[in-house]
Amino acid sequence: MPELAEVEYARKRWNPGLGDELLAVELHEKKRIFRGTDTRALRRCLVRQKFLRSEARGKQMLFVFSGDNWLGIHLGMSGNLRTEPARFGPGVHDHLVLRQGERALVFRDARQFGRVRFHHGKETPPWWNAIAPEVHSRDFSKSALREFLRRHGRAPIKAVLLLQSGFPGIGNWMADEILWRAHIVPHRRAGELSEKKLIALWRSTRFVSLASLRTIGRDNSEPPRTWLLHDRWKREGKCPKHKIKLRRETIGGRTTAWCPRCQR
């Protein structure tokens, strides 16, 4: 599933359409990605409106149109955004197409774990306001982190990092990267972290988030080769620091990799 930085990069793929008017909206209204969405209102309200701006928060994106119209997109497991020429013919998995004079803005999701939401009104959608503070924002403070870990104290710290209610946008590889840099073993209970480890976790979370936004989020380029990211996927992957084989275990339902020397 795309994580914080990948979502930021995906959001920018519709940027060529900024400032232009929508001429038509095409969608597969019976598909699962439109669950809970009034597709008729989506069609009716967006046509003849201008694409004003967009933003990403965690694993979600918000696209703002004139006329007080708001479109939310979650990529799920396999979703992606792209821009096509005006005469583009949609494929079977292209479930949402926003047509402009010179291009088409397309959302494709073959597995349909993603979601499209629509809101019409002057105020920001409630579902957007409900997203937890971003981990690189001022609201992600040491005290807020301390309280969140206390509430989930019995769970392994790796599983806690995957909770979007506290760590929006953090997924499997980012959680492993954060714990490796903080020198915390992933199966340690969240409530057992010392104050020193808690501060290390806070710093590592902010660093990985901001650094990945500067690379992956900017143009989908890779972070430096010194990151755990590059070895955690490999069967014989080794710690970038100590060159010893990484250990693997399923924690919180996700395959987890860590260094037995860095993370004791």
Given for the second form:
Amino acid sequence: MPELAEVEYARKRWNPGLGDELLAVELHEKKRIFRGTDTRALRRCLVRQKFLRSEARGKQMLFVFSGDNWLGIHLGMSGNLRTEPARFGPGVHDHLVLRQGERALVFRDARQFGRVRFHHGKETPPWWNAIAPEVHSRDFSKSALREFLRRHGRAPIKAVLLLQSGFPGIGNWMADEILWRAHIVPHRRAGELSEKKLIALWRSTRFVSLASLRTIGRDNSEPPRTWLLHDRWKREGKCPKHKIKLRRETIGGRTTAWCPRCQR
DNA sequence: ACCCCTGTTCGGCG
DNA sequence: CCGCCGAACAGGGG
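Complement to the form predicted alone: the form predicted in complex with the DNA:
Okay, now the whole complex, with that chain kicking things off.
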């Protein structure tokens, strides 16, 4: 489910709990989701703290609690957030439950490719500061993009768009949508884009990211019918523009759909 | 039953 | 040594 817009929507699903204290933290420390995390500290520090605010950056979320406590969540492939009534009993895949007086904040992740992090300290956590500039920020400049593409010059552009160190929040469907709009064939090596194509890529990256934040990210509504994403998983998926059959192939380890007429 | 999957990490190999 | 690629992680849905 989660790329940057879905992550933004997921983040807001815990908003009903803003300003309220945590009465209990329920988790099983053995779960893969907590790999590398001090779950004892997480439990000990978070209880009786107030949920102050949250933020999304790329595919990561940061939940800020009183007493200098920071909870990081990555949804992986199958993770999601929701709230439940206070007396709710967790299911097998509900790996983290934060109890408040009026409700429970729940993180579910069946496949456990996601991750929970915890940090106690005055400053924002190091793993949060390390996230690359968001693609809709000013720091995602044409020259930064040019440099990143040069550094990964031999890889297919599709694979490079999936690198979170350059395109935080971009995942499989967004990468396909971006390349389709920029008229770039997904096999093209990143170092072999013309200046014109590079600018088209920069524009479409920002467009797809901003427009999906305004639909999916705002209220989980669908982007316009003219987007590629509606057709890309269909067996007989067609290019929204030419109505010809999309090509499909594994590139950079992921199923990729593209229009052979639009993208060259 | 079988195949596929909106993600990341790690080890092998060129 | 660098960097790409496939496999592995694990469960649910078509």
